[in-house]
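Listed next as C-alpha cells is one chain, alone, in the form predicted on its own.
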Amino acid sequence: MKSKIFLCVSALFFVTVSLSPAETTLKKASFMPQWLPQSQFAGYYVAYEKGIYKKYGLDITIIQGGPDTRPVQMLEEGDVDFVTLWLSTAIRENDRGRKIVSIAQVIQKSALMLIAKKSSGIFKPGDINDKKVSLWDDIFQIQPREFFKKFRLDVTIVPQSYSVNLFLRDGVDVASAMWYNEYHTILNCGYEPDELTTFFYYDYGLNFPEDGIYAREDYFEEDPELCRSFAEASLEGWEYAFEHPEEALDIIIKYMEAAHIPANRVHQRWMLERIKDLMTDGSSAKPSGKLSENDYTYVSDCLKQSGLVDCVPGFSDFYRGAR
C-alpha cells in the first residue's frame, strides 16, 4: 500500500513540475452551450481546439449542454462559470432573481420564423389567420404571439414538438423553424424554397437577439479580466471558423460524433453558414459581439407587456462586454 501511494504522489509531482510557466498562469474557467454540439456553437469548440483560449490566458473546460442540462441553474450554483442564452432568457432569468450578466451578444438577429406552404393559399401575414400554427413552449411563443398581435390574427395555436414532421403532413398549416435548424430540414424534405413562405419576425421589427455569452455577476465582477478574455477569444473562435468554414466542420463533426450524435456535413455548413448571417453584418467575417441598447430595451418591453418580468436590470447593470 505504501508502494502505490509513493507512486501516485510521484508522478503528481512529475506533472507538476513539467508546465512550462505559461501554462501555470492560464486562469482555469468552465463553458457550457445550451444545446448538444452543432455548427450553432462552432466557435467555441474552434477556440478549443486552435489555442485561442489558451492565447487569451484560459484554460477553458467545455461542458456539453443538451435536453437534460439546465445552464442557468448550474451557473447559479456555480457548477459552470459561462453559459449561452437567448436574451429573452437571461432577462427573464434575473427577474428571478439570478443576477446573470452578459459579457458579450453573439447572435444577432433572430433566426426564429414561421413557415407556410404556397399551396395552403399562405402568401402574407394576413392569410395566417384562422389557420393553425404550431408553436414551440415558453420564450419561444413571444415573438409569434406579438406577430399575431401587430396583424390582428385569429389562429388555431397547436404545440410543436422538435420534429416538423405534423407540418410535412399538412395538420397544421405554419410551423415554427430556426432557420439555420428546422427550414433546412424541410427543404431536405424534398421542398423547394419558392414553395415555401417564410415570415422572419426581424423583417417584421419583431428582432429578439439570440445567442449570448452569460457569467454570474458575482463573478464578473471578481475578475472581470477573465470574463472580457473570455468574450474576446470566443469572438476570435468564431471569426476563424467563418474563414475556414470546413476545417471549422471537422471540428464540430468530431465533437457531434464523440457524443454520438448524428452528423450530416452538408446540414452543419448550412447551420454554420446562417448563423454567420445571423452574426455578422455580412462584410467581414468578424462578428461584432455588441449588445443594442435598442435591441434590450424592445425586448424587455415586449417581455413586461406579455407578463413574463416585472422588472429588468439597467442596460449598462446587464450588460458588461467590453466593445
Contents of the next structure:
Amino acid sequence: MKSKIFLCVSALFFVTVSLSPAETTLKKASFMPQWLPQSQFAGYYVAYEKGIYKKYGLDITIIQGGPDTRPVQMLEEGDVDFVTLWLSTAIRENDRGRKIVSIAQVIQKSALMLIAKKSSGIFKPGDINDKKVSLWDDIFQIQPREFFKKFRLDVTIVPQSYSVNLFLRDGVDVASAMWYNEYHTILNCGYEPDELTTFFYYDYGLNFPEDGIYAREDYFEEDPELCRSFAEASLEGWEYAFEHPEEALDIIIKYMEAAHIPANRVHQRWMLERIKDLMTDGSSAKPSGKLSENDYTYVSDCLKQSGLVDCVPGFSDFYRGAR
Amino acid sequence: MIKRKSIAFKLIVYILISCSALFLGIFWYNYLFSKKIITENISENAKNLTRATVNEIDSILYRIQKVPEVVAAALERGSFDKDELMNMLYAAIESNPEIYGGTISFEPYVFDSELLYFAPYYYKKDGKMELTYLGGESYQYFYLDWYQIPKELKKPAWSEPYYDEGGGNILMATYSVPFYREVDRQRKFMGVVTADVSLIWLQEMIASIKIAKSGYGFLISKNGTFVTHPYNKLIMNETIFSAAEESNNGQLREIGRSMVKGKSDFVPFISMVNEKNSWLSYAPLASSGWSLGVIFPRGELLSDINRLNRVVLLLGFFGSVILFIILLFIAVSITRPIKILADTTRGIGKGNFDFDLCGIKSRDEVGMLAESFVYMRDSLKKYIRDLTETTAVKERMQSELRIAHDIQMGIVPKIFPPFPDRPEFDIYAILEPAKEVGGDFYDFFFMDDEKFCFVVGDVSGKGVPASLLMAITKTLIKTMSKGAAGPNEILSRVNKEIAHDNESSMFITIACGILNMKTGELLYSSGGHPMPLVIRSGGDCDFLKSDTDIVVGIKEDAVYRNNKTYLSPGDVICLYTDGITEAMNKKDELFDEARLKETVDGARGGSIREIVLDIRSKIKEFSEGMPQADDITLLVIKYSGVNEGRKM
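Output block for the form predicted together with the partner chain, input the form predicted on its own:
And the full complex, kicking off with our chain again.
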C-alpha cells in the first residue's frame, strides 16, 4: 500500500516536473502537406491533434497546402521546415539543385491509375490505342508515358485539370485518377465499379512510391534528431488514424470545413482506407515509412530515361530516414 | 368444444365473427381502393408539379443561354477589334440581370499572336461593372472545365455548380459556348464565351416547394451533387451517391443513377429529412441535364384518408360492440325462455305440473312454444285426472269382479269328496270362468237318502249378467228340486220361473240328473245341454243317448222329458259345458266331442279327479296357448253301487 502511494506521488511529481520544462524545451518546426486538408494527410493532422508531436518534443505548426502553394520553393526559402512530396518530384528537385532529403517514405505504392468506361469499348491496355486520354501535367505523366510505351499505344493526350468532369461528360475516353480520390469521385457520380475499366500502374510494374516527408539537407544536418522525431511522430499519427478511423475522419473534416472545402465523409473514409492500403502491407496498421532502394533506383532510372533528370543523388545521400 | 357451448354463445360468436369479417373485408377493400385512387391522383399531381417546375427553371436557363450563344454567333460571323469585343461583352453582361459575369476566352495566341492568354472577364461587383483579365501561370484557363468541356465536346455546356470564389456563399454555374472560325477551310476552335449565373434564384425557387408539412424539393447536378436540399450539409458536399453510400441505401443509388441519366419517374422513397415513407417525383432539366426531385410525404398526403379509415375502423368497432349487445339481448331473449322450458320439461318429467311460464312474455315462436307447453300441461293434467278416475273405477270394478268371482266360486261346492260318508259314488268337478265371473255352474246334492241330484248349466253370454243369472238359476234349481219327481220337473219349474220375467231374453242350457244310489237308476233331463259322456265299466264309452229339450228361460210352458238309464258299479258319467268341446286352437279347430271321448276313454283307469285334470290338461295342450274363450265346467261322477262302494 505504501509503495503504491509512493508511486502515485512520484508519478504526479514526475508529470508536473517533466511537463513544465518540456514546454519550454519543445522544438519548433513547421510542416506543410502538398495539398488541401484531406484524408491523404490525416496522419499529420491526427498526430497534431492528439498531441503526438508534443510527445516527441516537437511544437509543430501545420501550414495548409493547396493549389496556390509551392512546397519546394517554400522549403528552400525556409518558409516551412517539412513538406510532403512525391518521390519523383523530390528526385527532380534535387536534379534542379535543390538539396532536399527524404526522412520518410510514407506511401509505398503508387495510387495513380487510368480509368476508362467500358461503354467506350476499353477492357484491356490495347483498347486505349487511338483514344483521347486526359493526363495531369508534369511528373504525373511519367508513368502513363511508360505505360503507353510498354503497350505501344498511340493516344491523343488532353491536359487534365483538377476535376474528372471532362471524363464524366465523355470529353475524353480515358482519364487519370488517384485510386484514393478521383476513382471514388467517379463512383460517387453514379458509375458502378463494373462499368469501369481500371489500369493501376503498380499492377503493370510501374510503381512510383508517392508521398514522402522531405526537409532541406542543411536543415536535416543541423538537427537530424528533430527530423527523425518528426518522421516517427508522423508515422505514429498515421497508425493512430488507421486504428481510429472515425476519430481521424472527425479531425480531418474539421480542418476541411475550416478551409471551406467540400467535406464528404464517405469520400474521406474511402481515401483513408485506400491510403492505409498504400502505406501498410495489410498485416498491421503500422506504416513502415521506409524508402526501398529498389524503388528509388527504379524511379530514378525512369526519370533519367524520360529525360526529366540528368543527375540523381546516391541513395544514402537522398534518404536519411530509418532503415 | 364449441358444440358444448350455449346457443347464445354460438349465436354471438358466429354472427359477430361473420359480421366482423364482412366489415373488415369491406373496410380493407375500401382502404386499398381509396388509397389507390389517392395515390394515382398524387402521382399525377406530382408529375405535373415537377414538370411545371422544371419547365419554369428551363425557361430561365434558356434565356440565360441565349446571351453567350448570341455573342459566340457574332464572333463566328465577323472579326472584331479589342474595343468592339470588349463593348459587346460589356453590353451582354450588363444588360442581363441574371448574369453575374462573363468572359470571351481565346485559345493561346489566337486573338493576339503575342498573347498566350486573352480572356477579358466582366463581372458585377456592388452593382458596378468590373473588368479583369483571366489567365496566368496559376490560372491556365485552357485546362479548366468551363473551357475544356465545351472545347472537347464541341458544344455548349453547363458547368457543375460551384461556390463563387470571390467569397459570399453564392452558388454559381457557368454556361460556356465554344466558337469557331473558318481557317484554311477548316472550322477551327477559337475559344469560348461564358456566362456565370448565380443560382440563388434557383435555390429559392426549389426551397419554396412545400408539399404538405415535410415535403420538399431538391436539385442534383449532372454528377449527382446536391445543388439544393433542405439539409444544408448535403449541398455541394455530397452527391446523391455518396449520401447513398453513407446511409448504405442501394435504392437511393439506383434512383440517383436514373436521375443523372435524365429519366423521369414517380417512385416510393424514404425522405432524407425525416426518414418517413414518401414518394419521389423526379425529372431532368432539359437545359443543363440536372435533375429536380420533389418529395411527397406519404403519411401526410394520406393523412385524410388514414383519418377517415381510423374513424371507419372505430365506428366498426363500436358497431360491433353494439351488435354484440343486441345479439346478447336477442340470444338471451330466445334462450332464456328455452332454458325455462327445458327446466320445466325436466320438472314435468318428475311430475311437477305446477309451473309458471309467466316469465315468457314474447309472442314469437318461443312464445307460441310456451303457450303450447301450457296447453300441453293442461291437457296432460286433465288426462291424468281422467286416467286416475278411470283407473279408480276400473280398479273398483276389478275388485268387485274379484269379489263376484269369489262369491260365484263360493256358490258351487268345491270340497271334494263332498260326501265322504257315502261310498256309493265319487264326484269331482271344476269350474273355470273365461272372465272373472262366468255363466257356467254345477251343483249336486242329495234330495233324500237315496236320490242324488247333480246339475251342470251354462248361461248364455258371459260376464256379470251371466253370473247373476247363473246364481239365480243355481239357487232356483236347488229350491225347485224339493219334492220334484224327476229332473224334468226341476227343469220345468226352473224354466217357468226364469222365463216368466225374462226381459233380457237370456237362457240357460242345463243338464240335470238324479241318480238313485241304491238302484243305480239315472234319470236325466237336458235343457239344450250337450249330452253327457258315459264310461261303462264294461268297456263302453259313449255319449248318453237321450232326448234333449229346449233351453231353459225362453219358453214358459216348455216341456222337459226324462231319460232313464242305469249305471252299473264302476260306471262313470261325465258332464261338461260347451267350453270344452268348443275350445279352439290356432287353426280354428274345435276340441270337439270326439277328442273329449277319446281323452276320457284313455283316462278311464284313473280316479275321477285324474280324469278331470287329464281332460283339462288335454284342452290346454290343444288350445296351444290360445286364450280361453268360454267358461269351462266339468263334472264327473263315478258310481260304485251300494255293495261295491262298501267293499271299496
